[in-house]
Every structure is written in C-alpha cells, then in structure tokens.
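This document starts with one chain, in the form predicted on its own, laid out as structure tokens.
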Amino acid sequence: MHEPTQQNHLDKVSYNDKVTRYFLWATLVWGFVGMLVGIIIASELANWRVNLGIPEITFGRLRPLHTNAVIFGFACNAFFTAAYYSTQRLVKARLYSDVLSWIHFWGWQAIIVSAALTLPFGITTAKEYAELEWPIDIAITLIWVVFAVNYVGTLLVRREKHIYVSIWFYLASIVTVAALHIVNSAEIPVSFLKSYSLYSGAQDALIQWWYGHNAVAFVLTTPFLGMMYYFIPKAVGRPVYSYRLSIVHFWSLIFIYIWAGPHHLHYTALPQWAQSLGMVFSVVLWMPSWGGMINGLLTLRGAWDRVRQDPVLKFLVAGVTFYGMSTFEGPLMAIKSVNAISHYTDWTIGHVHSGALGWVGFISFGCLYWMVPKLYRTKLHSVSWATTHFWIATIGIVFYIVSMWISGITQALMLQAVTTDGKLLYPDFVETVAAIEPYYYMRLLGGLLYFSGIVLGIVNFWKTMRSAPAPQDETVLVPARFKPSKLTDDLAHATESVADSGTLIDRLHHVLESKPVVLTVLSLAAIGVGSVIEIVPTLFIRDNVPLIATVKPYTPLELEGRDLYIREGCYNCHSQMVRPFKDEYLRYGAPSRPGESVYDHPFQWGSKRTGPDLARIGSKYPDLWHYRHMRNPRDISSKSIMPIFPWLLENKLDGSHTAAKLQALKKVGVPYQQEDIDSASVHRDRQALEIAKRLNEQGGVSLTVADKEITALIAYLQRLGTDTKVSVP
C-alpha cells in the first residue's frame, strides 16, 4: 500500500465511519436473515412437510429470497462496508458526500426489504439472481449510480496520488455490475409489479447467463478480491507479495471472466459457438484466479504461526483457500464431458456454496473481525468465540459441500444408467430423489452448523460494541490535495530511461493508478470486448432461429398458467430443456430445439432438476392427474418431496391483466393479433370451461373449478411439448 506523499502542509480529515458502521450492521442482519431462509428451504427439501401448505413459505417462493438476501443483502453490504472503510484510508480522504452515503445506505436496505416483501408473494421475473420486478430494478440502478458517484468522487478528492490494487477491483465491480444489470433487466411492464423480459428463448438464456455468471464474478468475486488485497496485508503487517502479479491478476481476470457465462448452457438449444466459447474461456480463467490466490497466500509467508492464534487470519486464509478450490472446480465443471454429469444436479449447488460460504462468507467475517475493534476502538469481546465460529463454520461447509457432491454425482449416474437391452435402469425420476434424500439431511446439518457460527459471531460483535466507548469517526492528519498532472506528461515521463519491458509495464501501470477515471474506462473496455462479442450476435439469435410452424404463441389461459408456474417458483425445481443424451431421450423425448422457446419471455430452461424435466409433459397425463398432483403429490407418487399446492384449487384466477399481458408481449415480438387481444378474456374463459368439463368427466370435480387458478396451470402444463411434433415415451 502506498505511503502518504511527503508534503510540508498537512490537513485534518475525519473519515465517515458512521455510515461504515451502519453498513456493517446491515451485513450482519441480512447475513442472519439470508442464512436463516437457507436453513428453512434446506429443511423443506429434506422433508416436504416443512412447507406447511403455506404459499409464502414454500420452497419455490423462498429460494429466490434466500439468494437475493445472501447476495445483495449480505455480500453487497459487506462489499460496501469494506470499500468505504478501506478506500477512505487508502486515499486519505473522507467520502465524497455524506448525503450520497446515506442515500446509498437507506436506498439499498429499502431494495432488500422490497425483495423480502415481493418474492414470497410470487412477484418475480424468474431470472436467476435477477428476480426483482421492474420498479425495484429501476431503484437498483438509481442507488448504484449514487454509489458510483460517491465512490468515484472520493477518488477525485483523494490526498494520495496513486490508487491501490483494492480500488482497481472495486472500480471494475462498480462499472461491470451496472452494465450487467441494465442489459439483463430490459423488460416490458404489464402492470406495477408485472413485466416480461425483452428477450426470449435462446436469446434470453444467453443474456441471462452472461449476467448470472458475471454477477458471481463482479458481485461475489472481484469486490472480495479487493477486500483480500487490503485486509490480508493489514492483518499481517506487510505489503502484498507481488505488485506485478496483482497487475496481471486484475487485468486478465476481468477480461477473461466476462466470456465464461455460456458454460451454464452446455448441451442446450444455445448455438454451439457460444457453448464452446464459454468452455474455453472458463478453463483459461483458472490461471488468473489461481494467480490471485497465490498472491494472497504468499503475502502470509513467515506469518503462519500467527494464523494459528489469530481468528482474523484464520478466516482470511481459509477464504482464499476456498477461492482456490472453487476456481479450480468451476473450470472443471465447465468442460462439457464433466458438465454432462454436474449440470442440473446438486453438484452445482455444492460448488456455488463452496464459493458463497467458504470464499465470500469467510473473507467477509475475516474483514468484519478486523474492522469491528477498529471502528469501535476496543478489543474484540472474545477471541475464543471467534475461533469457535471459524471451526463450526468450517465443519459446516465440509458437511454441505461433500453431501452435495455425493448427491449430485449419485443422481446423475442413476439418471444416465441403462440396462444391457438399452432401457432405463431407473425410469421413474423420483427413484433418484429417494436415493439422495439422506444427503439433504446432511446438507441441513452443515447449514445449521454454519448458521450457528454466524449467530455466535453476531453475539460476539454485539458484546464488543456494547462494551466500547461512544463510537467516533477517525480523524487523521493527511497531505494537502495534489495537483493532477496531464496523462500525456505522465506517460512521457514513465517511458524515459526504461531498461526492460517489465519495468515499462510497471511504470505505465503506475501512471494508470494516478488516473482513476482512465482506469475505470479501461476496465469497462476490458469487460466490453467479451460482452460485445457474445451479446451483439445474441441480439440477432431470435431472427436466425429456424421457426417451427406448429409452435404458436400461448393462448390467454396458457399464458396465465405460465405466470402461475413462475409465481410458485416451479422453475427452481424443474427444467424445460431436453438435452441430446440417450437417457433424456428415453425419459423425456427428442432433444429441445431453439424454435420451441421463441415465444418464452423469459426462457424456462432451468438450472436445477429437483423434479423431472417438463419440456414434453403436455398430454402425457390426463387433466385429473395434474389436478391431483398439485393437490397432493403423494397421491401420485408416495416418494415425492414436492410440496402441496391446495390454494391453486381454491384461489380464483385473476384475469384482470390478461389482455394487457398479450399487448405487452406483442410489443416484444410475439405475433398476437389485435383480435386475439380484444377477445382474450372470452378465449381464456372458454378454454377454462373445457378443462373443467374434462376434470368433471375424469374425476367428478365440480365445474366451479373453471374460474380457479388450477385450470390455468393445467392448460399451461398440457401445452408443453405438444406443438413441436416430437414423440414422448
């Protein structure tokens, strides 16, 4: 880290530590909430009865709340805490604006509260890590702009000429997250809390996973690498191991990471060029990732005895180690032959939580254990409690990851198993679910251990703060503001008397470190190359997809049913994408084609199969089967872990926005005619009555079911795969 520039005149600066303390407490609160919801949904998978038959707490509705609370509540607040704390000290300046700081804090917490008030009620876009509806998306954009202005403004009034490596990573995170969010959240509103994605099918899938994978990259990786580069050197009292390695790590990571998203869509209807591109860059990504891990761990050289005693270092070292494990496993799973086993299984869940609990969680708590005594000017209440927190959490992570590895690989091999005469060894999907159910209890145990550590940590922080004197902002003497020089003059000076290319690179980068705006623009350019190459062709995918003449837009009732499917979070457990594997052909039918989903806003290819694929479910079973299945899945299969949905049989279908929905979809390219829109209610009610009559004939169900939500859902499910002229086994 750069030492203060030596100048004769010194100014007194008081850091804005109050807002940092508020962000710190928000981190703990949302960490508690997000992990608690994680415990609840893990319990619901282990035992379906925990769903309690209450709509707002079923797995499908709570799962996106868990991810949003952990990612945007816990992780983002941890990033804001660390960024505001470290940046003020690195640049020797108070945050640019107290007003913007508080708008940022309260605005962001309001966004997370809005997620908690909408997602359990089924108000969702169904796009992973981007489920929040359009008014909240706008709020996210506005608050992120406030954060960006406040952060860059702080750099512009800095007292240090050069900005440290942590700030490079913070800046790259800020600009990239903004780009990801704006592009992926493009949608057409239907009403105040309902919208449809601007994109559809394969186009939507590629843009979503360009966003989804890079949300992991630039929300859960680069900010925490910035934290690693600041807090590990601080904790051990020595500079980072290699300045040059940090330069290589930064630029190669942000350039390569942005290309890797398509590896989430191997063997799908995505174009092969995109799949191959994602795999190649995912494998290459291993090198810069491990370069950062090595740089972090080697900073600790000679300090390993302290690691045994200091819980801060324990968390930081373990966090970096989990980062190394996750960034080895990720490229491995991106290889298509491995992905054929891992995708749609619990192996992916184990991988995600290895990074989330091990890397993000441990780095966050390592930084918090460092900052709390500093921000409150006191000693940590209990070092032994912090050490206990570390070991409980570590054991919990091991239970969690190992259980998901075993579960995922076991289920994949069972699903792929065929007999000597070419038939499925386990034709019923639920047989594989029953086989892995014990591992769901093992995962729950791991989650409970990790959560217990968090509770212990929160109590430790609370007692530390209660015993501290009244908190005050830190005041320091700093150099007077320097006069910025011209970029051309700095570059000319840097290239003078250069002995070798390595020195030239160092000197040129040293110039960039004095130009935060230029560094930010170049960072945006680095992530822009891969983005443009992937996204621009994607915008034309829909126009180039061979249309299937028999595939038509959804009827009004089917569209309402699809929205109910999304509301209940069915996409969290079911996919609609048959891959070109023998076992999937035997179990589901012919592989999915791009033309099948051209009218799907958003796409519904799924990312996890807790239940079977539904791409060809239409007409496979009578209407009464679906009615009974939603009422109580155990009436159909005694081994099912699916929750009950009795409210679908009781709730009256709200069709007040049916015409508006068709109108909105027409605007994004679905070929509805004005006549279809004008008569939407008539066609919806007519089809519902037809389904009600069949239910009455098949099982004596009352005709009053015609205006219930279940008829719309049945209409949608019975449509899937029936208009593509492929056989269903």
Second form
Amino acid sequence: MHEPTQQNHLDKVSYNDKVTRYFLWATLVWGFVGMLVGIIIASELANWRVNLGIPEITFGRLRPLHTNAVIFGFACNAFFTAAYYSTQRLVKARLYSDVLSWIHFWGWQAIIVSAALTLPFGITTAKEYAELEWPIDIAITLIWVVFAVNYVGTLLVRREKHIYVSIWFYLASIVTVAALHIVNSAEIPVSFLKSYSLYSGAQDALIQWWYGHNAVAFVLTTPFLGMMYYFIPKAVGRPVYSYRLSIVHFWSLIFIYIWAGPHHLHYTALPQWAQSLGMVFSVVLWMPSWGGMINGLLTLRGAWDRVRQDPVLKFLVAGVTFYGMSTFEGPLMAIKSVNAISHYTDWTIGHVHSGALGWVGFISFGCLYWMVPKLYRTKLHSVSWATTHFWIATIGIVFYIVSMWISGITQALMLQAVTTDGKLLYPDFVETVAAIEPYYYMRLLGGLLYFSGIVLGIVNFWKTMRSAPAPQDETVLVPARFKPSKLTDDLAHATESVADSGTLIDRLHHVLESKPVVLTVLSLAAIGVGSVIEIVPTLFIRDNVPLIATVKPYTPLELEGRDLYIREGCYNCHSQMVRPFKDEYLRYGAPSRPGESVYDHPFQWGSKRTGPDLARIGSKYPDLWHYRHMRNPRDISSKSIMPIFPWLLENKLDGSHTAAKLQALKKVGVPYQQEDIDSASVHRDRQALEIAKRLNEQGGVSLTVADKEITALIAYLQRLGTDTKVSVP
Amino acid sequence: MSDKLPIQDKPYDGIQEDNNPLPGWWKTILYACTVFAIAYMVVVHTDFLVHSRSDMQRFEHEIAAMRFRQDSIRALKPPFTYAELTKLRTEQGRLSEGKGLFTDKCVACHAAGGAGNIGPNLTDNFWLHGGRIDSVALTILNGVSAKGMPTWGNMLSDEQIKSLAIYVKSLHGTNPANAKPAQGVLDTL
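So the form predicted on its own is up there; where is the form predicted in complex with its partner chain?
Now the complete complex, all chains and molecules, led by this one.
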C-alpha cells in the first residue's frame, strides 16, 4: 500500500541560509578564540612565567574559558550550523521562525561573550564545563528552549513524512542537553554573580559527572554523529551502510551513555555500586559507539579512492577514525584497574583531546569545507590549502595525544612506586612534575600545529567568501505538505506479512520516524532510566553518604577562603580526594570518605592532579608556609610549576556577603544557626586576626595581613581534612 | 549482502540507505561486553560466586600487610641507635648524602645551613624534640604533625634518615647569618 505522497503541485521554499552562514562564522571565531586560549594555558603549564603575574590569565581562571569557548562556542555553533543546514534540506522546509533563529544566534553568542567576561575574573561555580554563574545558566536555558522550539517547529512544518537518522541524533541531543543543564545547574544565589550548588559532596560529584560525561555524549558526540550521517553520504555520494545498524546503535548509544558518568569518580568517596555501574556501562558502550563508526566508514565502501582527492572526505574519514579510537580508549580507561593509573593524569587530557581535536574538530571542519562552497555558491578558494590544513592538524593531534600518554603514564607510575619496605620511591610530588615537563612542550607544539591548521582554514574560508557572488538563500521546489496518515493504519501496515524480527524492527521504527515528537519523548525516556537509577538513591538513601559526627560546617572565614579557592580555579589542578591506594595513603593520608564533604557546596574533589591532592593539607604545614607558598611557590619548592598568587597578599578580603553566604548555605541544608549568621563578620575578623598573629610570630609578617585575602585562604587550607584527623600515637 | 531497504520510499535529500545486516563480530563483542557487565556486578557486589571485598577492605588489608612487614623488620632491628649513628658519622659519603637530602627536603622550612625559618634553627644548642643524634633521627622519622613537620618515614628510607641526621648534627655551632632565635631547651648531648 503506497500512500499518496505527493500531489502534482509543488511549493517554492527558500531555506534560511543566512542564519546558517552566521553560525558558520561564529563557529570559526570561537574555534579560533577557544584554541588560542588553549595554547596560552598549555604554555603556562610548560612554563609558569607565561601568565606574567596577571590574575585574569592565570591557568586556574583561563582553563574554564578554554573548555567553555571550545565546547559551547566552537562545537555547539558547529552543531547549530550543520543542524540548520542539513535539517532544512532533509525535511524540505525553511526554519520554523526567522525571529527565533536570530534570537538563537545572537543569544547564544552573547552567552559565550558573557563567559569570556566572567570566567577570567574568577566568577565561576567551579563545576567543570558548567562554570557559568546562575544568570548565565538561566540565559542558556532560555536560548536552548528557543532553539528547541525553532527546531521542532521546523519538523512540524516539514514536507517529508519521515525524519532521517541525522535528525534523531539532533533531537536526542537537544532534549538531553536541556535535562542535563537544568539538573546540574540547580544552585542557590547569594548575589548577582555568586551562587552555591544545591547539592553537596558525593551527591554533587555524581550529578556533576552525570552532566560532565553526558555533555561529552550529547554535545560532543550525538550531534556530530548526526552530522556524520548527513555529510559523509552527501560528500561521497554513496548509500549509508546499514539502516538497521543506525537504529540499533542510536538507541543503545543514548540508553547506555547516560549511565557511564561515575567512571569519572572511580575509587572516590562515591558509593562503590555507582562506580561499578559507571564502569560496566562504559564497557558495554564500546560497540554502540563503534556502530556509528562502522556506518560512517563503510558508507565509503567502493569509493575509498575519493578520500585521496577530497579534503572534505579526509577530514570526515579521519574524524570518524579518531572517534573509533577514542571510543575504544574511553571504555578502556573506565575499567577501574586502568583508571587507577589514568585518573588525575595527563592521559585523560590526551583522551579528551583525541575526541575534541580528532572527532569534533575534524567532523566540524569536514562539514564546513563541504558547506562553505554551497552556502556561498562558489568554489573553495584553495583545495590544496584545505589538504595542508588536514595534514598539519593530524600531525598536531599525534604530538598532542602521544605526549599526554607518555606524561600521564610516567607520572602515574612514579607516584605509585612504593618500595618493599613501604616507602614512596618519589616522595615529592614535584619530582614527578619535573619528569614530565618536556612533554608539556611537546603538547604545546601539537596544539600550535593544530591551531595553524585552523588559521589556514579560516583564511581559506574568508577568501572563498570574498570571491563569492552576493549570498542568497537557496530556493527549491518542494512537495506539498504530506497528508497525515493514522498511526494505527501505519502500524497495521508495518506488521503486515513480516518475514523476521529484524524487518519488524525496521518497519516499526520507520513508523516512529514519522512522529518526531514521540521519538523525542522516547529518547528522553531512554536517558531517564539510567539517570534515575543512579541519581535518586544517591540523593535520598542516607546509607550512601553516612554522616561523620566530627565533620562540621566551615567557619565564616574558611568559607570566604573556600570561595577564593574556587575563584582562583585551584580545583583545576588540585584534587581533594584521597583514593584507597597505598601510595596515596603514604603521600596524603587516609582515604577520603563521603561524610567528609557533606557541607561542600559545590564539591571540590577535582579531576586532575597537576599538583598534589589537598584533601588533608590542613595543619600539615604552618601558616607561614602557605603565605610564602602563595606569594611564590618556588620559595618553598624550587621545581614547582604553580603560578604565583601575590595579589592574595595585597587584596583586601571582600567580606560584604559573608552573612548572606552562610544564609544561602543554610537554605540548602548546612546546619548553620541563626547566631552563626548574625555573628559571621565578627567571627570572620576574629579568626583572621588570629592567623595574622601567627604569621607575625612565625615570620614577622605585618599584622595588616589580617584583612587580606590570604588569611581567608590559609584558614580554608588549614581546615581541610582536620575534622577527621586521627592523632598519631 | 546488501538488501535494498524495502520501506524507504525515496532518498532523503539525495541520501540513500542500504540495509546491511549487523556485523557478526560487532554483535559478538556487544554480547560479550554485556555478559562481562553482569558477571562483574555479581562478582564484585554479591557473595554469590566468590567472596567479594570492597575497595576499602582491600585497601585496609594492603596497609595492614605493609605495616606488619615494617613492624617485623623493626622488631628485629631498632631503626636508630646512638652507638650506630655515632659510628656512621665518619662513614664515607654520609655527609654529602645528608646534605643533598637536606637541600631537597628541608631548606624550605629550616633554611639553608639550618638557620631556621618556618622551622626551628638547627645549629644552636637548643632543641624542641631532643638534640642527641638518635632523637634527631627519630624526629625526622616520625615528624611532628602538630607543628607541620612531615612524617619523613613515609618518604625516606632508614638509611637516608640516618644520613640526614648526621648532616643536621654537623651543622651544630656553624652560626649562620640570619639565624632564628633559639627555641626549646638546652640540650648539648
């Protein structure tokens, strides 16, 4: 039975290519900015002097700008460009609303600009890839809703009855990102640019990495799989390898991906059952990921020779290959015994960059090299430049990931080396840093190569645009709106004379493809299962986070110090989480327990140890040690690569919100009493004076230090881990 | 091989889809990973097949074994005796090894030459935790956690601690510039 898919009459539709071209340039601008910042921070790791003592460009403040600019500036704009370009053509309809399209465009760019205007100034929530403060979080939500309405609206006015696999991936990405962002960004405002996470400690950690890992999944993976499904068959002119594989890997991928977040928290104070779920789902995720790679690569079957001439295919094919590599490496690193080595080291940094530079970057540029000539109705300025871009970038990636493998594994093995009589072979953390410094230069070289490729690409696009005729929207003749058929009829037709279960799946799914809203709801259900099973028990079952009686809330001064720790981005290089390993026990003390961070809104467990763990730094050194160390770490540890923080010794502590901070934390469950809040400033100043006196006694520091930021930071650092410190007999 | 999709009526913007079956190796690995996942949860989180130990229990076991080994070694031979350390003071290389360690680990707090800064002066006659060479070695070994002196025994070998104590004692009476005022009690042993 064939439905009457078209009547004789055709409508004229013009695609909104103008907004697509704007998104395209936004992709390039933010790609340039984000990667330039990446190069700056890579240089700062290679040589601490590079920040020139300027607070705003110190590693801890700039690294979040790098990740935000690349993820939300470069990758998201690439997704918007490709999704708007391909979807209009796949459903033969103009974007639902020009107004919404432009609100989406300018709103999103304003969000990235606001990131650049807040993060370097230390305005951050300290949750990785979700650092933006609450007003910007609200703006993200609103603009994302505009995008979703515009996108789904376009599907509702579509001229093709069925939606193609690219669109399934785009839809799943849109709803899941919305859910992740809203849940993870729940926070209680203190002032216009300061808030605390609603969750604390182990619960905050779980939700953060549920978000963080699935930002990788639904911002950096599924949109790009959608792009792959459109641009590879377009560029190579061959049929997609397997429709059934696309169904199976789409649903298995989104269902399984969402569970894998806890692999970022192996051996931490997260309950072990959650860690185990994170690990095993990561392992099962391997093949669903590779389903996408197979469908991408095998679409080129019989046309591999085309890769030799066409830079578009070079980028796309290499991108898919890097995808295959990182989605093998990911499950491998999620296995706990491997993770014991890789976690907190540069190996993770290498892994994320083989995904970001290799997969996201190459798919983006493959698509851009395909779209630019179409959107400007001319030929690419230079194909050989594009090919050069590809090769420089590829060599850059190899330098990057190989150096990070060597550095990560070297450092982990040095840190874990314990002699048979129970001593650390490399007791000083800094010795292991000195050993890997050459690889920081090698990584910088890799980044510079990749960046030069991008610059070459941008110049190529610019010249192409300049030589093009005045751009205009593509106008096409499209079939009249299809006549909706009844779902029951479609289902009856699908189940008619079915040969086997595989065919049944294909046919039922084909029916689903005519119902984009139902497909979206089902995607949300697929990601809902793992989310609920992992998050709900951790939030609501007390046994998962047993309280420790001696653990008390921070004093007002310590809390201010903690906010400075967050402002300076210390968590970017220091963890506060001792894992149950012999070497960590010898180096840092007893393993961290979930009850120790119940008052930490947000948690500060960290994800990378460029410097040592700080969970038990409290009272390990005298106050003067910290004072001198913050002024210049080399005065204490000659080989240290930590930046200098002299401004902490000069800036007066801004205590105007101290009471409001306690009040806000009380609302989210920290047991401050009303008298604590009332006496917050008095208590804060008294404790600061005590520290100032000690600094004065220990090293003749002037008592004027009492109202400086450094005393607050010292108070916080000296508190860490002391609530559970067992006195040594 | 590739059977043409029976249900796709027309290409999407020119894109066709074949419907090749799922690769056999792909399905096999997917099933194997799933079996591994279930087996892992059963083995690690139940006592159904094997007695399982949590990460924390495994850790505690490891540390207990390490401590037992260290205690056994210590029981056979106390780490530092006055007699041995005094004899070692003239041994070739001890002083230079101790000086190297001191420069590396100690000057941050005790300043070059032991003049004292964050930590006390090590060159005078006054000591907080005993000035006899075996007391100095024991202080290095155990640290003074209340004052911020690390437990070097976790990081240095007994031999290294001996050399360090020998070097520290060699600083006695050197009267360095900018020496920190005396702390503790007179102990000239």
